[in-house]
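Just the one chain here, the form predicted on its own, laid out as structure tokens.
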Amino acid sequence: MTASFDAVIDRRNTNAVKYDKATLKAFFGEENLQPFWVADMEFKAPEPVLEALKKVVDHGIFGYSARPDSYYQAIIDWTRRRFDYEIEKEWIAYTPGIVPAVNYVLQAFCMPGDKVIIQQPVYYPFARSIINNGCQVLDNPLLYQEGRYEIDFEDLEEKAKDPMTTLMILCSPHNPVSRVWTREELTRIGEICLENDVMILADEIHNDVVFSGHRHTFFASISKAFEARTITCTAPSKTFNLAGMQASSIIIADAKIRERFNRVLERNSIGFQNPLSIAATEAAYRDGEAWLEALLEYLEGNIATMKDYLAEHLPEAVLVEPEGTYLAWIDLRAYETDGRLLEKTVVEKGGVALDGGTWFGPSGDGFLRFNFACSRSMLLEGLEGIKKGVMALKG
């Protein structure tokens, strides 16, 4: 199977959010940016998609569709083959998307004034979620040195420990940082968690995008104590570009977890699927491997890029190493120390969008976060934006 990746899609006026006029000046206050901060890519879906889509379309007919067993196989087939972890239809729940997710176990779990572990700077909408449930955010910072982000142990035990602390939300791979955690590190937080019975809701939506020499461990799947205390948040949108699609499988082995959750569901009216998105899900997982692995092989061309422009531009410029995710985390302290001045300048003066590091948390200060899922010459002009910005701050 073959893909163009260099190929560059017109994606304005076609109601893209991060294209978005209105969308842009809200969030950064200019409307004509070269967008690089919505974690969604640039390249056409794997073509056994759009045939499933097309195969959908040409029948006409789009009522209330349930998920055959088909669908729930190539979930499962797709898990025991890409991570060698077993998993049973009934384990497998669906909702529109994972920060959706995240708020019905919330919902399910937590009770207000409870203390949620998040380990920043992570994706910003677990911190928004945790609070908007009426629930309190302790932060585990990671820590960064020498350009790696490292699990700070000793501080995550004693906010285990704290008898609030009831969930944990563990991003894996990691958003923004772009750690693929070792099954190592991923032992010493369930064994924390277990000690303290403090359950963990595992984000894994970008488990299929990780890089050479690096492997994902499915959390739940390193031991069965872990497996009974773990809620497990997987989609196809992150790997097939599919975001739009709002299809996300919630993994959950636990019997009485589960069914605690799925009542949460039935209290939010979340049940038939969009057949579109049902077609989608099962052509990527079934047939999309080969479209994948090209993915992979052209996203590492881009790090390399990246790596080779920042090194000649913006040599005192930082790209934390990617292992996973198409995100990358880029410290441009040295340059300015000031995050929300940096975020400012490189929008107004380098005309790109992109998500600024203090979005993530007050250890993201001074960061940006890259999106490189697009062509090598969309790539250039992002980068070029960036070094714009900064020697404007220069002067």
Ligand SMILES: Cc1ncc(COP(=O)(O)O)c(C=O)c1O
Contents of the next structure:
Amino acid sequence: MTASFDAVIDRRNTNAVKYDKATLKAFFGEENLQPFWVADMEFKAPEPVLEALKKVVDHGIFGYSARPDSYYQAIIDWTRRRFDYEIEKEWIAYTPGIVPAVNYVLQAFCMPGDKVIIQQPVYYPFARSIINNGCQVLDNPLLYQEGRYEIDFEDLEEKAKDPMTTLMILCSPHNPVSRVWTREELTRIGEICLENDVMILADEIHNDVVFSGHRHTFFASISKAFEARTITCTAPSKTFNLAGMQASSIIIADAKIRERFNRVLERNSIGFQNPLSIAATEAAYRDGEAWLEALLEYLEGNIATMKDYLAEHLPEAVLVEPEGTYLAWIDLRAYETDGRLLEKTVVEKGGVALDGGTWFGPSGDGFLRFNFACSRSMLLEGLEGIKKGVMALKG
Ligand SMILES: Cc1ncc(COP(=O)(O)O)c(C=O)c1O
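Now that the form predicted on its own has been shown, please provide the structure of the form predicted together with the named molecule.
First the chain shown before, then all remaining chains and molecules of the complex.
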């Protein structure tokens, strides 16, 4: 099973953003880079997904399409089987991506000037969406202690108390620090938010990519009270490498919140979904589980390879223990404290494109985010690139 993950698939000239020369040039100033940035994988989607897509293509008609009951059932069954959480068809709304959903939530529930809590370093489109919708970013910075990230609950309490705070965007599991929040941590977040009447948007896009020894808890599954104040965002995008299909499930149990959210979708005419994405999503959730298990095993092998490589070649680098997501967060401050210089040198001397730590907020300075969802041979090329860049700094 692992053999297919070892295959190197040439993605150049396939319209992949990650490899697109103009995009690389715009972000990194160079176009001939080996890419480890954009969060998609170098692997083909599961065979049942490919078969479902071929069936639609062979039929040859791509007209307006409706989601069948079996589509919803596949999502409901997956959520029950993998997370022990029971959801209902009526709770599930479709949006063409989670970032769009974040924007719709801001439009539905926040007034311009409202404050929205995020936990930096965090997926940077959150801050952009908050600002684009006229709201204010209220950072509850994560605490970095001995190579591990924790939540500063005292600070969170302070920020939730602010009367202007209406929403918290929770990244669970967390990109880029790779934490899979425990049930206890999530419970405390929920209690603080509920006490202060702060709604929660739980972005759980990475919830299926969780490594041995860790378990993802659906935030809304913790209690009926949490469920009633939560909008959960999930998608097959990260799990099955289907990001380009742009299919997300926005799960809302509370009827009033749902109605308000759906009204924004209505105002923007969001509803129809393309026939390929309907087929891919249903097939992935219904028949993709064995593939996912094999993927997780392969990714754990990549984590072991990264650890060995760094221990041997960059012993002062700290790989923040990956608990979930296929994005490694590497602390290189022992080699260089100027984050921008580090990022520039890794590009120019290492020939690799990685998300710079500074992209995720000021606390990301001196870190790099490394996408390790690739073949082992490509992984080693990436690590070599990082080493070359860091060595150039030292030399
Ligand atoms: C936490 C998080 N949310 C959302 C997204 C992107 O979601 P979408 O492509 O569905 O807008 C990503 C992609 O990396 C992510 O890491």
